[in-house]
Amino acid sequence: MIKDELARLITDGYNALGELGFAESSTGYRLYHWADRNSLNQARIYRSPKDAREIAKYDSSGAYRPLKGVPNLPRGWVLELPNINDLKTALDFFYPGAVATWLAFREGKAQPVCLRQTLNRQTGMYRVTGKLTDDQAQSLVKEACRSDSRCLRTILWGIEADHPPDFLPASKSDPTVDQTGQSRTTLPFLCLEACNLLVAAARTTVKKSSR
C-alpha cells in the first residue's frame, strides 16, 4: 500500500515533498514548511490532516492558490499526526496525488503524455491550442513552469510524443532534484502531463499571435 511505501521511503531518508520537509517524532509525525524547520516551537500547532486541506488553499497573503505546485505556500504552521496514514493524507491535500503518482511512474504504470497530445484533444474554445508552434510551446513552458517562481514539479513530458524536455534546463527534468534548491532528499514531484493553466496559457499565446 502507498501509506506502507511512504513509511519505508521515510526510514530511508526521504524528508520533503515540493515546499513541505516532515519527520518522525515522538507521537507520530511531523509536517511543516521546510523553511521554518529551525523555528517550529513558535509555529502554529495543527493535529487534523484535513487543516492541511485549508492551509494549502491559500497563500500568505489571503489569495487563492489555484495550482498546488506554485512556491507560494504559507509559512508558521506545523501539523502533529499520530500514524502515517494521516500524514500521507495531508501531503495529499497539499499536493495531491504527488506520492501516488511517483510510485505508479516508477513501478511502470504511468507515463507521460507529450504535449502535443494534450493540445490535440482539446475541444472547443481550446482546440485552437493545436495551432501552437514548438517555439512557442518551449517558450510557454520555460515561462509558466520555472521552479523558482512557477511551479514545483519535475516535467517529465515533451513537446512531441518519444522526445524528452530537452529544452529545459536539465535539473528540472531530474527526478532527483529538489526544485526549491535546497538539496534535500525529496521525494519527487512529477509532471506527467500539462495541467489545464498551460493549456488556458497556450490558448492565450495562439490567439494573441494571430492578431
Second form
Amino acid sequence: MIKDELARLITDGYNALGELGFAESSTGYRLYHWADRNSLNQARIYRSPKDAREIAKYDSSGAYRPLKGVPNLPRGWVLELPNINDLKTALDFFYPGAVATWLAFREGKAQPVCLRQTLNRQTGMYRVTGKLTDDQAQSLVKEACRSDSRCLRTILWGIEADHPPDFLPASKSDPTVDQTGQSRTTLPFLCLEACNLLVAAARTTVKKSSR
Amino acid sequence: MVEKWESALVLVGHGSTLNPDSSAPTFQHADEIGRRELFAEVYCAFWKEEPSLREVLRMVESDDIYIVPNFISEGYFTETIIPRELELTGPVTRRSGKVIKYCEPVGNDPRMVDLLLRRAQDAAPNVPREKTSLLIVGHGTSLNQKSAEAAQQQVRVIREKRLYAEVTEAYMEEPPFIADWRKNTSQRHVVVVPFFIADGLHSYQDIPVLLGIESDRTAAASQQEIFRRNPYNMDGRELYYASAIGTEPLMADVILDTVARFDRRHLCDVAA
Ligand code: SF4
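Next up, can you give the form predicted together with its partner chain of this protein, since the form predicted alone came first?
Full assembly next; the chain just shown is listed first.
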C-alpha cells in the first residue's frame, strides 16, 4: 500500500517533498514548511490532516492557490499527525497525488504523456490549443512551469511523443534534482502530463497570436 | 445502506482556478461520506483543480471504483470531459485489474426536487406560496443542452405539487433569460433558486447582476451578503434569492443513493 511504502521511504531518509519537510516524532509524524524547520516551537500546531487542505488553499497574502505546485506555501504551522495514514492524507492535500504518482512511475505503471497528445485531446473552448506551435509551446512551458516561481514539479513529458523535454534546463526534468534548489533528500514531485492551467495558458497564447 | 468496504469512491467536481469556494461542496460531501466509513477510500478530483482527473486514479488503491460526478445534469462534462480524462469506455470500464463504475451525475437523483423546495422555503419562509412565483434558474448553454432539460424536469415535478402559484425556469445563456424575470413571472413575491452545485461565481456574481439585485459583479468578500439582504423590493415586487443546493448536507445521501442506483442498474454488466 502507498502508506507502507511512504513509511519505508521515510525510514530510508526521505524527509522532504516540494516546500514541505516531514519526520517521525515521538507521537507519530510531524509535517511542516521546510523553511520553518528550525523554528517549529513558534509554529501553530494542527492535528487533523484536513487542516492541510485549508493551509494549502491560500498563500501568505491570502491569495487563492489553485495550482498546488507553486512555491508559495504559507509558513508558521506544524501538523502533528498520529500515524502514517494521516501523513499520507495530509501530503495529498498539499501536493495531490505526488507520492502515488512517483510510486507508479517508479514501478513503470505510469508514463509521461507528451504535450501534443494532451492538447489534441481537448474539446470545446480548449480545442484551439492544438494550434500551438512548437516554439510557442517551448517558451510557454519555460515560463509557466519554472521552478523558482511557478511550479515545483519535475517535467517528464516533451512536446512531441518520444521526445524528452530537452528545451528545458536539464534540472527541470531530472527527478533526482530538488526543485527548490536545496539539495535535500526529497521525494520526486513529478509532472507526467500538462495540467489544466497550462492548457488554459496555451489557449491564451493561441488566441493572442491569432489576433 | 450502501456499505462498500472494499471499494473506492471518487467524487468529481468542476473546481475553479479563480474561486476558492467552488470545490468546497465536493470536499464537504467527501468528508461526510468518509466520516461514515462506508468506503475503503474516498477521494475528490477536479477538472480545474488538483488532484486532476488524470492523476486521481493513481491515488486510488482499491480494485473496485465508483466515480460520481458532482454535477447538476448530464452534459458536456459528464459525457465528454470526465470519460475522456479518466479514459472510460462506458458505465463499466475494466483496466489493469480494476473495475471502474461510472455513475450518473448527482443532479439526476429524484431528491433534487426536495432540495430545491427546501432552499426556497429557507430563503423565504413566510411568503404566501399561493401568491408566489418560484423561479428555478439554470446555466443553459448550446454546449450543454441537457442542463436546461434537467432544470425543466425539476420545474415540471414541482409544478405538479401545486405548492406555488407559479413555477417557472430561466437561464443565463438561453431564453427564457434570467434578466427577463419581471416579464416572465406573474406574482408579487418571487423566490429564485439556482439549480447549481456550488455557490460559485455564477450564483454570487452573475445571477445577482442579471436579476438586477446587484449593479456590479460583487467582490468575493461580500458573497454571503447576497443572501442576507432578502427580500429585495423592486418595481412593486418582492424578490428572494436562495443559495445553491449543492451545500445541503443531504447531498451526501444523494451521492450514496447514486451509487446504489448504479448497482441496481448495472448488476449484470459488472457480473459479466
Ligand atoms: S504543467 Fe506541470 S509543471 Fe507545468 S504548471 Fe502544470 S503541473 Fe506544474
